[in-house]
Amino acid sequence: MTQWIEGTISEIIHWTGNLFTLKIDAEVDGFTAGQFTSLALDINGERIARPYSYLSAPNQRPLEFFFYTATNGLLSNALVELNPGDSVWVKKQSTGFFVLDEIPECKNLWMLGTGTGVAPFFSILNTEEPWERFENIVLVHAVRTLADLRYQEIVRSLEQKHTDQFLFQAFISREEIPDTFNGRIPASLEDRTLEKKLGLDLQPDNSHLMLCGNPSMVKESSEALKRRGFKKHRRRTPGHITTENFW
């Protein structure tokens, strides 16, 4: 049975006109990095809820969430209007299998995300487990414009702390920005330009990929990888690709 608790907005950051972050004080149950909970508001007498992944690590407070306002998104367009001190409903329990416990042993872990789909990756990367398990970790963040490329302070911190272990690459589809890919993730997996630029071999026998965000990116990237010999990971049939769609 869903148990809702009342959280309090401690901070809201408006990155762009439709991209924002909420920091929430709420006494939720413990969760695993990569999992999601649900947030809700009572709108016109009805509780409107949607699942959102934690961007914050399990030991970090306040809880942090990263949003786009969807064109017809009743909840996201209401959340963006909140102010510090306002209340929001938070589901006390978290769920989800987009976690490292589900990832088989391998040498290199690739995290490919679009837009706010990088949230669970930051939650995972701000724990000790990935750095103890994997020899190399790649984070790819694909956005439309440079203004959408957020949380670079976390990226820089990870680069400084894990100099010989962490690689980051930004994709910006609608602008040409130095040191970024002007294009889409699936094409770079198809022609192998991503791994060539990073200087890191991407093969089924040494790598696992976590894909999160835009369903089109997830689908097309998975198809490109399958043509290269990668396969979907399942508990009973271990593979190389773990996915989570963000809508």
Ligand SMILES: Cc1cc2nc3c(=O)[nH]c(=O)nc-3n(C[C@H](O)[C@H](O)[C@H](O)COP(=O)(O)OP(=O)(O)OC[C@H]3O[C@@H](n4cnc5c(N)ncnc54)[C@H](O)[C@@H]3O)c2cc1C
The other form holds:
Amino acid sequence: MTQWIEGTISEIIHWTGNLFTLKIDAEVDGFTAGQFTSLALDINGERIARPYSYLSAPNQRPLEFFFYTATNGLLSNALVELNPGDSVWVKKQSTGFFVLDEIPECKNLWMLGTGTGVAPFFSILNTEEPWERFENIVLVHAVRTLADLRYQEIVRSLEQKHTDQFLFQAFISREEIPDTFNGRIPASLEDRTLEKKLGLDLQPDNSHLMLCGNPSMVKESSEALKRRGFKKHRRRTPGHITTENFW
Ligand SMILES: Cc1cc2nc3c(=O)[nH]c(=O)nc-3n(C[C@H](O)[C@H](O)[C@H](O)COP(=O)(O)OP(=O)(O)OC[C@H]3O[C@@H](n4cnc5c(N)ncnc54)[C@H](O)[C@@H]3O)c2cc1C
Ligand SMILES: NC(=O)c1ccc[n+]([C@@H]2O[C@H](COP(=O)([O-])OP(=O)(O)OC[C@H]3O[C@@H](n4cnc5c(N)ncnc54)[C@H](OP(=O)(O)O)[C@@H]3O)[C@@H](O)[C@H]2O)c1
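With the form predicted on its own done, generate the form predicted in complex with this ligand in the same format.
What follows is the entire complex, opening with the chain shown before.
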């Protein structure tokens, strides 16, 4: 049974008109980086709950979440109105298989996310495990506009801490910004421009990819990769692609 606990908003950051961060104090159970919990508000007498991935690492407090307000979305448009000191329901137990325990051994780990779909990657990258397991780690953040490209301070600090191990690439689809890709992830996997720009070999025998966020990005990227010999990863039939759809 879902066990709801009352959390308190410690901070809300409005990055743009429809992109925001909530920091929450709540006594949740332990979780694994990459997992999600549920947040809920009582709206018109009904508890409205949705899943949200932790952006914070398991040992970080306060808990941190990164949101878009979905157009006409019921809960996200209520969460964005919260203020410090307000209450929010948090599911005590977390769940999800988008975690490193599910990723087979390989040389290079590629993390590809759209929008707020980078959240679980930051949680994972702020733990020790990926840096001990993989020779190279790539993080790709694909957004519509430069204003949507948040958490660059975490990216910069990972670049400094793991100079020879970490590569970051931004995709900004609706603006032309130097040093970023002006397009979408699946096309760059199809024509190999992403790996050429990063100078890192992307082959089934050396890489695993984690895809998160927009379900059409996940689908189209998986299709492009399958045409190149990559396979969906399952426990029983190991492969190279692990996915999490946000809607
Ligand atoms: C495992 C998991 C983790 C998630 N983690 C996050 C997270 O960290 N941050 C985050 O912002 N969202 C996350 N989501 C999405 C989140 O659960 C909600 O779906 C989202 O906030 C919209 O809820 P709503 O009540 O505002 O919209 P609703 O009233 O439920 O309806 C919105 C409509 O838009 C669609 N939709 C839902 N989400 C989006 C979206 N992001 N963009 C476009 N259309 C959408 C839905 O299919 C629906 O038709 C996650 C979803 C899953 C399954
Ligand atoms: N109310 C508003 O003004 C407003 C504004 C922005 C977002 N939103 C809401 O927030 C939601 C999430 O926003 P978001 O910016 O993260 O949305 P998103 O639509 O997932 O865009 C993030 C990135 O993913 C790309 N993308 C979209 N479809 C793709 C596909 N099939 N394959 C590969 N890449 C793809 C986008 O490229 P493209 O630019 O080429 O699509 C963009 O670069 C939106 O769907 C909407 O509900 C509302």
